[in-house]
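Next up: a single chain in structure tokens, the form predicted on its own.
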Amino acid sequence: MEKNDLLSRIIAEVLSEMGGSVPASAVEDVVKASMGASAPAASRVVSSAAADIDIREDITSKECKAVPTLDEPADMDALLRMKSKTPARIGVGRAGGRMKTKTLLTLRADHAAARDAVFMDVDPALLEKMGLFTVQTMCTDKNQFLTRPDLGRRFSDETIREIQSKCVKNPDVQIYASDGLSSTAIKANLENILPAIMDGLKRKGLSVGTPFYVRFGRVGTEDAISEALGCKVVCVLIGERPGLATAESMSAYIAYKATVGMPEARRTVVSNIHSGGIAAVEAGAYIADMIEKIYKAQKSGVELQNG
């Protein structure tokens, strides 16, 4: 078989797979250009076979996303139903054995984000513009914050002296920040949470003390920060592990008078925390409205729902 024939027949099957039927005349020309020819037909071809990409548009985006690809759907209303209600990838359709091209760039796309946000630090702009200092635990970077979660719980002993120094003594109520596993979930929630918690919280009556931030942070750290201030409720704004539905997630963990090394079980957690599921202002009112409930029940996690 010569090498053209060869090439042709090659280029027919990627193409046919692509986009369907394809006329005799563009593989030629395909051909042709992977010689080094002008081929205006192929072009066409290659442009076809990706039609459902739109290079303009932005496939992460919610509107995007709730656009079917399936083909001929039995019941396109009832597809639309189903999509408004879940991020799931639903009604996506395929190519042959395959995901389509968007399904595939979307899945691609949406796994980079998620990877972003567990590497990338929050902008100290951010933090500085909020008023908040910034602490850091015992890991040394990010893969060791990765590898290493019982360092991502500890302070050093001059890092707990600083946060002593700066904060306020003996609070009703300490809230801070903390990085996690998602520094995407901070910066998209914190500037419009915090606020609305603190407010919350000052209208109840309740004592407030000076927010921070703390990097390469677990959720334990806010066991040693309740001992070394002295608080009642201690309420971190953490992000939560990244997944292909957003990265984008905070959630809050609250405990009543927290120690170094007590049960999971002690601490509420609201989480959920971003523009698809609980709005960070609602969210805010709501951990405010919680926080009060566990200060005055002087408990919290599964003792404050068997209470």
Second form
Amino acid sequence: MEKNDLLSRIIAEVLSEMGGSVPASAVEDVVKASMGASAPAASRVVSSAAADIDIREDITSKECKAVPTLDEPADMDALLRMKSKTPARIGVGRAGGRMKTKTLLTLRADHAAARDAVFMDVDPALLEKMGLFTVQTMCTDKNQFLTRPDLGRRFSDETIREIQSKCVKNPDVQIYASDGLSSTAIKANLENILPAIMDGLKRKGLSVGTPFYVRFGRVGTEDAISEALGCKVVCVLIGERPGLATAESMSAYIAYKATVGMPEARRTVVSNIHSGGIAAVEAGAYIADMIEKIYKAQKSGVELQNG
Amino acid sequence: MKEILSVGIDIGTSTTQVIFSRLSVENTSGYFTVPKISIVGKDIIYKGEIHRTPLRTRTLIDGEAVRDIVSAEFQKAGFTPSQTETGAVIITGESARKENSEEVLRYLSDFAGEFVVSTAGPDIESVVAGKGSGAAAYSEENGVAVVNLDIGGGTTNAVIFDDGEAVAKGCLDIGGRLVTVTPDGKLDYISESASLVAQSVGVTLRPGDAARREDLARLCDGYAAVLEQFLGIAEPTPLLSRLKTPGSSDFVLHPKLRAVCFSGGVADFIYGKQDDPFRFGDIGVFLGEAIVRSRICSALRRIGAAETIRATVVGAGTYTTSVSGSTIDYTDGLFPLKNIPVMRLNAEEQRACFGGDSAALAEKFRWFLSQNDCRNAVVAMDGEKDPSYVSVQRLAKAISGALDPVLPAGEPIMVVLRHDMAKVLGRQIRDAVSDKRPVISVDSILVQENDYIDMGRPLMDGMVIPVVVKTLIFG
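Let me have the form predicted in complex with the partner chain next, following on from the form predicted on its own.
Complete assembly follows, chain above in first position.
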């Protein structure tokens, strides 16, 4: 009954957040109802809330979110269509003036996925499989990474020497990956986007440096790496701050002859790379074109946009 | 922003019309994401007069006279044929027969700018009219299924749009000029369709007899009853199948049909009133009034039409062109390409290709070319929303492995996908053929088996190409 206990805890917590203290019997009834048992004594509000919940389903899944929880919609078909066009939580209905229990639980589950994306590390097996070595910024742990953005942009002298010793020097283009604020984004996209960019650049005749992985990294690391390796164009593939719609979004920040302290406006960004945005492989082909354009124009960011 | 001048020419059973529209193409995505170029504006900048279609006989079009009409409209609008970049000539209704299309094409070829296409057939006419009337847009905006009935002189073209997509097409021999009346009030022409319906409602119509209002009203009530059957509001009778236009698709009723929109000349008598029913010397007014009386307008929500008599020509001039996805890949210097047949892969065939199997594709492609007696064809498939890099590589090898040995030297490998993955696939195919053969790979285009596709010169720094998908070609 481990699942039962977990559900009890979650429901008690949710109900108490919704309206103060809750008698244990009410929680029990909700659990019973949600597990498929009968719950004759449950109060009407609680039992109707629980009727929407099935412990076996993944409430954060696309399939689950596609089902409207609005009671008696005037046009179910139209609602389903609207829902298919947006990840926003529409057609969820309400319980009095508040969210339904299922909506609240889904929000919390999505939030948990977002937190996981931030706090988890990228699986070393993935990096090993892709042949990427790992270096770390000045941050020593996740908490420091989150609270000290300045350290997340810098490397120790020792790390810089390691990067220089393991990488090809002065390539046309240096690409690397970094966790940023979503390790999940790396896990979801890196394997498909990195080879697409690398192959794309090779067929354009540009030399590409040795790719690697930066742990606890922010976008600004590319300035230090560009200086250390003497590349003309630098590109970091980095996890974006997750939202409640997706935790898998990745961006590419590209700059021409990046230097530490340069204005942010010199970066060109390609964002929204995930299965619900632009597919990683297609983004890779586009980024290869963009890098070539920056290489030829010898400028990036706003300067490139303004011609 | 880039503007494209588009021309629409509709040569129907009773009327011939020309319009010009300006399509605005723009990048609608922000600077921080991959570009998304789409047609953001469709402005009709010139609406020509509604001309009676010049005929040599009752069914044969006078191509020379049509050319004079079109030429005069170009002059009035102030455009030359070389300025038009896209558009369509549509021959519709009873005029859409082979002799006519050949005749018209012969005389209009000078006006068909580089990228003007010619389409015909009841199915495409239905869809084009439904887009021009605004029914398609209404369906998309409101998320409902809408039927558009384009009631012209000889035929009623029907289309159901569900969420903006045409899901059913059909055509009936019901129209305003199936009976004509002389200026002195005598019945003149009585079509076969009208005789059938007259018989069913117990009315006798003979050429030369006086045209009696009550007879024509009853005849048109008969027509309206057939339309009710057609839309599933009444039980079908054998008459329904006898009025189905030869060559038109079977109209598959939509279970959630909610609204009806009318276009074509008769629509003006549904949405508005005409005091003198004999003013046009036909039964158009009677038919409109009969439809207002019928259960069609009570069973379904009647929505207003943006265009009535001009719906088809507006649809032809404004809605036939779309743009490809904004991340695509192609070899320079191949466009424009016209009338390329589409070979569509089903889900199973696509899966085999993604798995790297080229044998089945090669066989199908070879068979398709010989069946259609053509040198090349577009391979169309849905693709995948978020494919892995290795699967794209396998797909590219399968496609190049199948097509490269079959195609004559210099012919491009052409792929059209639904999902956004054309750029990466195009690159991989180029690699697979070592750049020895041109490649075109575009996405965000929906095509069906037996469609044909036109691809125009690239726009917006070469990021997109304009595309016209058509279901029928002639010439």
